[in-house]
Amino acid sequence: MDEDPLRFELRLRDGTPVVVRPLCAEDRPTVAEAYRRLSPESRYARFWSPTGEMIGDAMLDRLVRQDPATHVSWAVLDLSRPFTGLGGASWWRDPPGGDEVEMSAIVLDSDHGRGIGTLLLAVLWLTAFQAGAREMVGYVLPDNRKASRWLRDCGGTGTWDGYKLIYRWKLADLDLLPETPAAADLAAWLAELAPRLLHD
């Protein structure tokens, strides 16, 4: 059987072996359980409104339905755990073929600080660039200081529109990454994954 070119076996910076791959329709139960395991604060930070423990079918469909031109979703999995999900991330592009994609990411509360979000950011960066986007943007509520600091440390240029913080990356210019540990991790993942995700 041919190896899936979009399934990567990697190691987190703490040495944990993980699998990184796109979500698919069969992942619906895993995504629903990951959502249930999030704290109310994490759900609010991701969806910007109070939500219960159950994710709706429409959102599940939206997350697992892939379209390389307009939307991709990836997951980081630890296959040694009873529940394998560690985190996931997506980018969305409207209109199709536009220069900008909007990114979002979530990591289970118990797995914060392990570099999972930075790994996912690198995957989004490369897949968006491969799809023809030239800029990536992420939105954060102002009280989410932890996410704001991480996006800034990963090189996002922040602005404020009176309601939310807006972080942008120029996908073709790695020279803009700051000298921070998070940006160094991001650059390392970009260098490792670029040969696998970028092609003519």
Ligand SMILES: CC(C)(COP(=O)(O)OP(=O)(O)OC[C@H]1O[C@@H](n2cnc3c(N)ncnc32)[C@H](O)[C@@H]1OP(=O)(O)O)[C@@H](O)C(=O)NCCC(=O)NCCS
Second form
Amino acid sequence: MDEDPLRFELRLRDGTPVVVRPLCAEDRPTVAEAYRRLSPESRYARFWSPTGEMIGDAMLDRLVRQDPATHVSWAVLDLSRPFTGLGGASWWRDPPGGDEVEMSAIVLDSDHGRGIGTLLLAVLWLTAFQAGAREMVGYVLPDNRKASRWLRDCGGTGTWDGYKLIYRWKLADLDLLPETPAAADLAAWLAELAPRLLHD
Ligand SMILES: CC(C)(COP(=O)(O)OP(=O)(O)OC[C@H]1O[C@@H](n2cnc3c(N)ncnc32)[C@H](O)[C@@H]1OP(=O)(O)O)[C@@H](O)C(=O)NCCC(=O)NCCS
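Go ahead and give the structure of the form predicted together with the named molecule, now that the form predicted on its own is out.
Entire complex below, previous chain first.
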């Protein structure tokens, strides 16, 4: 058992050992470097505006600040690599105490398709449920086919509001997960992590 209850040593589908834990203030340089390493397309897909390689201080503050009721952000790290960051994901809850959280996730381009996003989605799911939320939504730009397919494969119910795609999960209802490899991975992570992330 890991000593820190919020630090998990897990293995990706391909066997790679990873550490999964909440972001903290000391992660600011790592988050800034991960941002720099992203392709412009991935940055745009996540942040919805054309930006350079430098993340702003205000966004860094927003990402690393944790408040269990309104915002959590987690990272997946490969400690065997010179640059350890693989991906990160957050949820935001407005109003605090509301039923719904909004999720977002990003994985380094070179590490897409390794199951990192799905692992992060499971962490977001359980931490949101533990915080009392009952629904999770993810917003996706219409040309972001990769994220749309992934969120649909993970059981998100998609709707279109004329500007963006909205994927929604009912967090108490695992029976709604589809029969896809991604949803099977998601269900497996949920089962493995629930005992560690859900408590009275
Ligand atoms: C969207 C994003 C976060 C997904 O992260 P990821 O780590 O590549 O996600 P995963 O590896 O868990 O899943 C991606 C693919 O692997 C597939 N997959 C997952 N588990 C699998 C398994 N066990 N066997 C085979 N395929 C599997 C998924 O179905 C998915 O394939 P698809 O895109 O054809 O549906 C990543 O592409 C990204 O960072 N994009 C840019 C940012 C972005 O768009 N963010 C918006 C999301 S809110």
